[in-house]
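Given as structure tokens, the chain that follows is alone and in the form predicted alone.
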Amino acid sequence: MSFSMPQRELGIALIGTGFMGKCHAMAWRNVSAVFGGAHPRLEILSDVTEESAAQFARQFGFARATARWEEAVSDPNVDIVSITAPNGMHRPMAEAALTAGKHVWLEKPMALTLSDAEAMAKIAAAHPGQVTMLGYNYLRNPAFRAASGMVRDGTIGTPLAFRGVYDEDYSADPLLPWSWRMTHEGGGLGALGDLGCHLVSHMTALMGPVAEIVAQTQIAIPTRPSPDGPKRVENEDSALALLRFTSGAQGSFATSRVARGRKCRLQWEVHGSDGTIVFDQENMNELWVHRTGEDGFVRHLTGPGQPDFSAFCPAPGHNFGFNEQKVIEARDLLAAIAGEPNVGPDFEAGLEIEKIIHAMAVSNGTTIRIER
């Protein structure tokens, strides 16, 4: 499948140099090598100090560095701003970039609060010339794209139920020090904002809009050690929910950041009237599919027959990876800038994800309808 890509260099500003900052930098350096079009120009990198900004600008290949993110988003040589800063900075940085006339690639979660997300979607709608993209890279996995195609074309019949889990154990150790991620002011939601929103992005792409939710959350480790003594954890370590989709199908949802032994268990099943599809991100190059009349499940490996795989490798079974998903995400953003449909999630679609996870956070056993 061919895509229109920008034929002129676009200037990139990157804010943040952690895990996702490095992923964005690698994606910008590789996107044209994989998909063609003009190479993005790595213009300016922003980090918390001048020293670290200069160090990472050299490492990542950016021409200039600054400790002031405001300089990066307003720079006249910048066309696109990649935002990988802490959650609490997402709204001011994205709004400043949009107001300055830039396109925005923002890592999830979209915002700290639902009201912040609503305001961001509103300002994005007021700047229709700027493309927005949220960092839901797991949607770019060729195996997931193949699965969503199977659901869409009726391979497993009418979708009847969704069962999904996204568990990790990065907070399972009770001696893990307290951090801003465990506060409403700095981190927003907990497991729902870090992990659950990814599961919601898969769930809604496969099953369509959610009509109603009933959920419970848990803080499994109420306090964490800090140099100033124990500090209270404010946001959830785990969440469970039951859902009804507007189609009438049902769903179950679970997410945890304290699930011992789980590293990236983004696992789900779609049960259809004529079959079932099973996926697990810890084995991201496999789909398991059952169809009526078969005795069990058939294992499908990723390969060039699935969307975008062949752009990286011509041989089936040669595994696809996490960072390749980010390259596709960068391609989708560039294609939208060049006039192709924005496959998103943009800020409007991201707001729908935020509505769902924030409803789960406040449900406390009460059914909540998702308004549109």
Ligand SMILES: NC(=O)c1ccc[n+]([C@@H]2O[C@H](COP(=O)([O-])OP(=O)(O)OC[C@H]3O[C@@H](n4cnc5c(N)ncnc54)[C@H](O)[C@@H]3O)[C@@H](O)[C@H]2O)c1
Second form
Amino acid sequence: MSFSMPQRELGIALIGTGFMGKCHAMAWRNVSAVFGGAHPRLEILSDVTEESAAQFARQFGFARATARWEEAVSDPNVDIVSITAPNGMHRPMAEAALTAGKHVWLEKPMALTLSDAEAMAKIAAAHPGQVTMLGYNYLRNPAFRAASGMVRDGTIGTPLAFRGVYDEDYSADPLLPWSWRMTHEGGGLGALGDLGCHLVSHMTALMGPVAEIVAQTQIAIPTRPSPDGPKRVENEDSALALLRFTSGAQGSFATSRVARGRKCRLQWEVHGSDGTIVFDQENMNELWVHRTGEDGFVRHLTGPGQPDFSAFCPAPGHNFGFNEQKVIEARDLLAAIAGEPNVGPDFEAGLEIEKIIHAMAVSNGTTIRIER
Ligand SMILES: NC(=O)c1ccc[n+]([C@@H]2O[C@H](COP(=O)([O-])OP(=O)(O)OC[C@H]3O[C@@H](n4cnc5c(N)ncnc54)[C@H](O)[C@@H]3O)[C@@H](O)[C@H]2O)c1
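Take the protein just shown as the form predicted alone and give its structure as the form predicted in complex with the named molecule.
Whole complex next, starting from this chain.
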């Protein structure tokens, strides 16, 4: 596959140094080694304190550090801002970066509320020369891209139904302390914003747009311990939905952050008129494909035949990893800056994902049509 990459060094600001901050830092450090083009310049890193910013700037290889994110997004040597701070900061940080003329790589979910996401998409549309990209890394898995290619080229016939779940158990322990993730103000949605949006990104890439949804949510553990005593959990631990796609196909959807034993079970199957494809991110280097006439499922192991795999490794079965998805995401962002079509999801496409998860959050058993 050939694509253009920037030939000029672009300056990077990184905000946040946690799970995703490190993941973005690794992507920025590796993207040109894997895909070519000028190496990004790791210009400035921001974290909550001067000490941690300086420490992580040293660790990740950034030239400068600041505890004031406003400084990082408006820095004249910065071209791209990576935002990996908690959800409640996404809108102010992304808007400030766009207004300062920067390209923006923002972690999902886009925002706390649907109206925030709408406002962000509007600002991005008002800055058409600047690229926006959301952190839907699971779309970059070569196995996923091979599967979506099979759905598109008719390998399993006409898609009739989607069955998807995204379950984890990071909140299953009732003694897990209360945190910003469990509030409307800090986290926005619960399992839907954290996990469900990733499943929506896969689902819509495979099945096309959603026409209507009926859903239910549940708060399984209503209070959590805190130093000030038990505090109320405000957003959903799990959600279930039935869907109709504009194609007429049907779907079922489930997500939970309290599913004991599940670690990254982003699992789905597409039933087509001539076959079925099955995927599970916990076994992210495998696809299982059944076609009419076969007696069961055939295992397709990840390898150079799948998109982008060979840029990392020439040998099949040697496995692709979580963090490598982010390297491809960085490549897609850089290629869009170099003039290639933005494969996204950009803020406009991200808003469509937000419409679906927010519809699920408020449905409460009532059918909601997705307007576009
Ligand atoms: N794409 C994925 O697969 C994926 C996985 C996990 C998390 N996420 C998303 O990434 C974001 C961050 O999640 P995380 O798990 O990395 O959280 P985290 O708590 O591990 O990291 C958050 C970071 O933001 C920093 N931060 C907080 N306020 C700040 C401020 N005012 N200025 C500068 N830095 C600040 C914190 O110090 C910390 O380093 C969330 O939006 C989450 O939904 C995405």
